[in-house]
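The chain that follows stands alone, in the form predicted on its own, written as structure tokens.
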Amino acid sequence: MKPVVSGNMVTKPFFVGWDPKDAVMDDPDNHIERYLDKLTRMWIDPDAAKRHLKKKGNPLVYEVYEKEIPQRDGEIQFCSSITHPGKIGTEYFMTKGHFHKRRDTAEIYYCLKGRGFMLMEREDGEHYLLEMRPGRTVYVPGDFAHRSINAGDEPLISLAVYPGDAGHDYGSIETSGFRYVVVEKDGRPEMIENPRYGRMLE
């Protein structure tokens, strides 16, 4: 059953089903897909991204399934977030990452499948890297930009829940990037400083 929306109010309860194996919603209002060709400037080595496109094609890096919930205080937004496995050079596949437009709003991610990390960073440089694994919930406080990173060999799948009026600010991350990134070194994930921080659009 779809939600019944009248003006800015959800007037009836609703349910959404999805298979936790693949996190595909039965009846999503939006299915967002992010392919590599639209994300080449996101990586610490954009040339490696371009080489990947020429030699290996245009992979789906991550996708989101969501319902349309009114974007207002008192509502709760939720989505299934799927980050696929892969690397560009030594850097793992990841989401673009974002702040919330209303910076003081928090978010939780409940990991259903896969293995990876949640990278979080405030504008003053405070940062955290928390492991994501099935059954673990990661709490992202307000004022932190955040991105999911897949460090495994299967999709990293999470249920994300956040306030209805949180909104998304992708532009700040597209311009500056994160101060730190996660790469594979000697077969293991390692967080390093981003050599392109502050100039991701160059």
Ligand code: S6P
Second form
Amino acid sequence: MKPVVSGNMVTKPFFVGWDPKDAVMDDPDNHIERYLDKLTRMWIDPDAAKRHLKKKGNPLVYEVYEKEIPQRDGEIQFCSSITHPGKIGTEYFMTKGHFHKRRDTAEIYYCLKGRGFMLMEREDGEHYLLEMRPGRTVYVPGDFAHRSINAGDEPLISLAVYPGDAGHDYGSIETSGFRYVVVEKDGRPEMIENPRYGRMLE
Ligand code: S6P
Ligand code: ZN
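Okay, that one was the form predicted on its own. Can I see the form predicted together with the named molecule too?
And the full complex, kicking off with our chain again.
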């Protein structure tokens, strides 16, 4: 059957399959892939990222499969968000993280596979780190930047659902980062202050 989403307009109701084995959306319109070579500045140790690239190659850190839904009020965006297992130095693989362009829009992440965390931080510094595991839905309220972190050894896979006109604002996270990061210490995840907070582009 032809996809029922054409261009930027939903023309009629549609469905997507969700492969129960790999927990990922079938038949997406877009596939976004984020490789390490484009993400070297987001870690607490950018030199460790460069060493990783030199010695171990350029891993796929995370990817998103999504349907193309009109970006307007009243619509619902949804996607498969997949963060792969791995570390840069002691820091777990994670997504870039973003605020929504329309700041007051919330999002839910229904975790289907893997183990990890959702890190959330508001501009005033209020922050939360909630564990993600299969069967758990994390609610990210409006005004919180959010980032998925994979602290396990298999892909961390969620169904993310958010308002049609939420949009993405990556700017301030790219520049300043999150105030906190999650690293592995003595074999366990630990949240510590980000030593590069406010100067991620240096
Ligand atoms: C979109 C939603 C997710 C992320 C995905 C990748 O609002 O939060 O689909 O886009 O997890 O993360 P990022 O930070 O690169 O957009
Ligand atoms: Zn989001």
